[in-house]
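As structure tokens, one chain now follows by itself in the form predicted on its own.
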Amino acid sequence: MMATQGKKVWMDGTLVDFADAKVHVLNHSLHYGVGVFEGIRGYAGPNGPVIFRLPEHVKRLLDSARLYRMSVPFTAEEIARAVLETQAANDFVPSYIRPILYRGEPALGVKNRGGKVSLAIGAIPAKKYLGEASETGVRAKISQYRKPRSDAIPSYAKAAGNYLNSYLAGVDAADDGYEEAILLDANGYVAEGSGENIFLVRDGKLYTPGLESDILLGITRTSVLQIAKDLGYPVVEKLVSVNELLTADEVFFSGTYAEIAPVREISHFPVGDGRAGPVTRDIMDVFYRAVRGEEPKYASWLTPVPPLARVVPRATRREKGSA
């Protein structure tokens, strides 16, 4: 995914041109990975652009910052309005929106907690994260790299440094011809993909790893759990063994950028008949209707995007560089 097509980036209260969104090369977050971020989706709703589960994403961003002891100079409401402003300024859907809290000033030293915490929000046109495999079925490799324990790195936080092992797992899988990696936890149970949560189906029942496997609590994952329950499918969060995964009737990934992607093969073991199974298709169908605003039951998941001039009155916008 190359972020080359954005128009505007929101930086501490000011919209700047995409090419001008810059920070110092000696900033603390670049050198030590102490930054927290979100991936948020914008969709075309029935009456204009909408943001999917905006309050939940903002809450997780602030929770992540708290775990990394970052003092955030913005309220949840201000961050939500900034996301809406960024979407309105970029004026394309579907979009992938990336808010990040970081320390952008020169500040070396691992324990350095001084300096300003800044907020930047960019947006790019959203494509299928896993390419054509998102529709036809993903080939995934069980990775040699394990998901870190939460007593080493807090898995609840969506933090920049947390993704080093996801990067290693993902590029290793790609080098072997797979579209994605599956990481196990420190005890050898299934955890998640390099950037997605994972579900399996056995005998019409859904299973997914829980917090005991040091997963990120995905917002799309939460949505899938709700949809599955509403459709009448039993759902179990539990420790999932590799053997259970390899003998599942269906497997699929869920994530903000990946949305819902069926898995057709895992480390050369075929999954089902190599296509999205009936349970996966049922959940995908409801999910995609929900994000387009076609499912009234899930209307509360969508936040309408007002025109730019109405998002934040000009007189109340922060000046660039202010806290």
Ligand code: PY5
The other form holds:
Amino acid sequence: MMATQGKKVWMDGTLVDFADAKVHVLNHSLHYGVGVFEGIRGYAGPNGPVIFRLPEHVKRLLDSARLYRMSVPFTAEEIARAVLETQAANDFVPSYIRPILYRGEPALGVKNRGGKVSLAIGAIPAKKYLGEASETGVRAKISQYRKPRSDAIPSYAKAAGNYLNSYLAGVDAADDGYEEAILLDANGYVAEGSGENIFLVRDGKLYTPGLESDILLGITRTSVLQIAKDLGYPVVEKLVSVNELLTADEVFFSGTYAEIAPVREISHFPVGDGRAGPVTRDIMDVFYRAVRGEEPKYASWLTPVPPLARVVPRATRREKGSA
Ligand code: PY5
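Return the structure block for the form predicted in complex with the ligand; the form predicted on its own was the one displayed.
Full assembly next; the chain just shown is listed first.
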């Protein structure tokens, strides 16, 4: 699905060829999942490439690092700049940009906090994460794998280790012939997809689970909530039961890679008439215009990739005290 290659990877200030972006196999993050990352999209704006909600992604990356007690040797501005440089060095759009903070040095102690925290940023040509289903409607399975409670593994952090859970649910759903999994929280309420947030429409109102269901607070989710409010749809963040989900008029996923994807079937229950419903379509229309810079109201969501970043990639950076 994501096998497509990019051109350059930004590693601690140096742009290296995609094939050379390597780390030691005994690194702490590989063995224990202690790495925090982001998924960011680059789009074709009216005057060149743009990055969708860059400050929000950088902030979440730093918040995730904070929860995992990783001392990050880069400021928010430096990380934002590095994302722009990465987009510039991978001169394709739409792009899927993946910054990751990790401990790349060999270290096998679980409690290791001494290793240097590194930042790598790769980019690949973006596709539709859920493939054809993004247009025609996703078939999703309610997974038997529950979300871990946030007092075990904080869902607020976008950490590598969280994706053990997404992997189990996603692969199980795929083995059963579905395109995506819907995970419930520990109490049996609807939480989210394996890599997306979830929305329901009932009687013209929008519902979505909140942080109490141990979800990732998605940046696309925040954008959808804003668009829906601006379109005049009431939005309610609340605990969502499976029964509400199965009897919703419309259901859709939101996420950086998935963008907005209507759901047409959930564990053999058809959703609505099996196609994107009117509210979903309304929100999708505005969202896809916004990411292309065609909605002045949301122009602030897009950071243009400045010409400077396109022609002068920074070769090295000064070392700041490592973690
Ligand atoms: N929930 C989970 C578990 C996610 O992994 C994601 C994003 C979201 C919600 C949506 O968050 P956002 O809108 O901020 O993207 N998933 C990643 C993505 O880049 C990884 C997918 C493989 O879309």
